[in-house]
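As structure tokens, one chain now follows by itself in the form predicted alone.
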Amino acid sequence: MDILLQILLLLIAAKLFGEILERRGYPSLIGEILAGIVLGPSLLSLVAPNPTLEVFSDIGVVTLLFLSGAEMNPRAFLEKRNIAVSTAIMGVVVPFAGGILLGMLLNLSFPETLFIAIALSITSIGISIRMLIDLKQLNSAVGITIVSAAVLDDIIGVFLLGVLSAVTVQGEVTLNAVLFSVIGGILFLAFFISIGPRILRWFFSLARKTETHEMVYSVAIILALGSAFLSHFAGMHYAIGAFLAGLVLGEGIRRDRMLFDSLMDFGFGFFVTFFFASIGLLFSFSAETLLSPFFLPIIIIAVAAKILGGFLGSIPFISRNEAFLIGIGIVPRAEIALVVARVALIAGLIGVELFSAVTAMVIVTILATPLLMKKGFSVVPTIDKGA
């Protein structure tokens, strides 16, 4: 099928399903993912994953994280640093330990066990943020904590991916490979903390002095894509650079309401939709997947370990109900978990059966978390929704 027709069908179905779910009181991202499932290989086979849609999906992640960073208050983000660090650490340690235990119980090899532990450890910042936006809780105390912890989880996940990459190349964990991954991430973060904000704000202010009225809009997108590229070049996910750029430029963008609204329309009207619809295209349940001995154990550990980790990490700082909500909020896995699965499959560390089980886990956590969060926010009246 012609690629333009595939794009057209996917966009129409995603927006239609998203609107239907929104009218029913559920986050629209569920409808967008369902559109990909219906049109994709699982059901109608009208749209298949391809390089063009992958590019759109990557731009969607960059746009989503950039706008989310721009919408957040950096001071509130910093105020939550203690609970965020604690939640992120426990949100990685508990699932990682659960993955190791699961691998031992299933008599898996060391590479397979390491793969499961890493795949279970990583939270999807993109899913968490979109979910909070749909629920209008992005700037709540719980929302800021979830986003902060998810950002840190993504950073930790990149380092863990470096460990897995070392195993795929060397057959064992090598100190040099791990150090290379860690140093690249540290250098990027050091750049963004020290001189990055000044450079981004200088370019942004320069754009405001130009005669071309759309220049500020274009420069905002350029800085988002440029920051995403730099983080990817440093060995981190695109999402980290885009989010930090949005956080730095957020005050200037929010002051210009027309600019902010235009960027939101640019992102959520097109590219962000493709990110979530593309996730649905990856959905492929077969009888073999459902009957696999890995299927239920991986999903159960994936959900339970993240909730427990998030709860244990945040309970010293907030109420039990809010800590439980934060645990639910860091459950979804997506882009990096799928990258980890692809790396392991291509390298021959895992088989198709284990790969399919992890892909199913990703889809289940993505679809279940917004429903659980919607119910959770409705029964926890003490949460301050913020601005």
The other form holds:
2 protein chains.
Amino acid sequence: MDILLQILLLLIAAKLFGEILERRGYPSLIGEILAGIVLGPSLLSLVAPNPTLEVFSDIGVVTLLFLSGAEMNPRAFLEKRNIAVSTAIMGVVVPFAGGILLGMLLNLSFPETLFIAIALSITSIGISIRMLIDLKQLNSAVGITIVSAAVLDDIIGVFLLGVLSAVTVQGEVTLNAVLFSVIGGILFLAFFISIGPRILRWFFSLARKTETHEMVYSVAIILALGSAFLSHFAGMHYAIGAFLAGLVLGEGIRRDRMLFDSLMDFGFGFFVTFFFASIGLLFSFSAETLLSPFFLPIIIIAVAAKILGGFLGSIPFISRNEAFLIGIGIVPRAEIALVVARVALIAGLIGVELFSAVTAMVIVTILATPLLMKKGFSVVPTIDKGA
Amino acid sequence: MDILLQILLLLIAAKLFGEILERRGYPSLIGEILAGIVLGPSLLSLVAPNPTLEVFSDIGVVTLLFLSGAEMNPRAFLEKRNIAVSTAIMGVVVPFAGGILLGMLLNLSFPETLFIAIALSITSIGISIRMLIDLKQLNSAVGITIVSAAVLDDIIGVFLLGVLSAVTVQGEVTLNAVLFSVIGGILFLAFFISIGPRILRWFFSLARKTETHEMVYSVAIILALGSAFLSHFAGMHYAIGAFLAGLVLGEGIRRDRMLFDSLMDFGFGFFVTFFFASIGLLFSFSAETLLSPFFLPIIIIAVAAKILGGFLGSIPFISRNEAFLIGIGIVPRAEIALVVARVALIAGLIGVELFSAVTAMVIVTILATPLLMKKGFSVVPTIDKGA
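Form predicted alone done; form predicted in complex with a further copy of the same chain now:
The complete assembly is shown below, putting the previous chain first.
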């Protein structure tokens, strides 16, 4: 079918399902993912993943992370650095160990075990952030910790993915690739700590002096996409660069209410929707999914290990209830786990059974976490005073 | 190269060139088209036409026409119906006759002559509207006449294109296709005159009652794209449906300043840019372009015939100077002429020489008209009191 028509159908279904879920008190992101599942290959087959939708989805995750960065106070973010680092490390180490344990218990091969461990380790920043936005908890102590831990978690993930690709294609070239991605990551972070912010702010202030009416808006989008590419070239997820750019430009954007609202519309009224709907498109259900012997063990370890890791990492700094909430908040896995699974399946590292089980794990964590979080926040009193 | 990177490059170059042109007092659309020419296959070959860019460009022309419709007063539009119909008819008949004459003078075959006549007949609504917006003349008497004539002109174009496709592939099936597109066009217009507006307004008011924060924004985009598809299915250009939807919903959108500005950003700060940049990508220059024996005759007839047609069609209703400006305003040809030329080239109806000459004609009319219009409006006193 016409690609533009697929985009229109996906937008209609996602907004409709999102609204239905929201009216029943659930985060609308669940509805948007369901729209992808319903219209996609698993059910109606009206919409299929394609390069154009991928671009829409990429712009969606870039704007989502950029706007989340812009909404947050960089100082609050820095104040939370200890709890964030500790939560990120424990939030990766425990699930990774859980994956290794699972591989041993299920008698998997070394590559399979490594794959499971990595697929379990990386939290989806996109899902976590959108969940917090839907629950209006992005700027609470719990929210800031979850976001910063998820960001650091993704940076750790770069190294893990480098290791996986070194295993996928054994040889010197890939060891170089690991080294390359490590150096790339360090250079990127060094850039963003040193001159990056000044350069971004300079471009942004330049945009204010132009004749073109919508220039500030266009330049904000250009800087978000440009920073996303920088992190992508450095071997990290697009999202990291966009988030950092948002953090840096946040003050300037928030001060111009009109601009901020207009960018929010651009993101949440259009592109972000395609990120979530595309996740739904990636699922492929079959009888095997539910019959897989790995189905239950993976889900249990996936959920339990992240909660435990997040709890252990944050408990030295925060109340027990909040630490538990943080643990739940880093449970969602999504696009990275799905991409890792696809790569491993194609490389012959894992079989269809394991692939299906990871897919099922992703959907369970995505759909269950927002519900658990909603319950959690209604029990634990938190303060979201904004930035 | 990565599609998303191509999109980023195109956006940067288009905004930069647009700003440079605007600072020198020229309409920024020229800069956006130049960006496409510079980055595209004619020069740097950094960006190539691809399905994703086509979707961006389609959404661009849909938002451009939707927002133009929303900016205009439907009553002013109706008041101008006599001059619009007369201008549209003369604005098609004179260039069509000019094309036939040209074919006879240059000794072209019948299919070639018909092709030239059609390629010369259809004004680019997109270019005309953007030019008027850049010059802040959309709601002047001259502006409204140009827009309404260009819209009607495109509807006449449907029938002409039907004739051309009947010639391209001779046989019964295509005669049915002509009939089909005529019936489709009539049904579409009947829908938009009868229950269309009520349905659109009902959806729009429904969106206001939802829980989702950006719903009105999303629904405006959905209705614009949905109406665009309706006109597309009926055999007309996407733009027609989007324009009519904008006219119908304009009052509701303009009343909500925040929504209107945000949609303007969505259009002019992002998608519309890709429509103009993509036009630049479609050009293919070569030595043959300038050496083509058809080069000068086509350009002269293309410009002279539209000015004459627009002048003759509007002079009974308006001052001589204004009628002359209206004639200039309907000179631009763009995407339809380029698409017609591509179809005819692939079908073997015309050769490369004629194809190149039409391409050159398009670029001359696009680049020259805004400059002529700017001069014209500075001479002729016009009133743009808004809707």
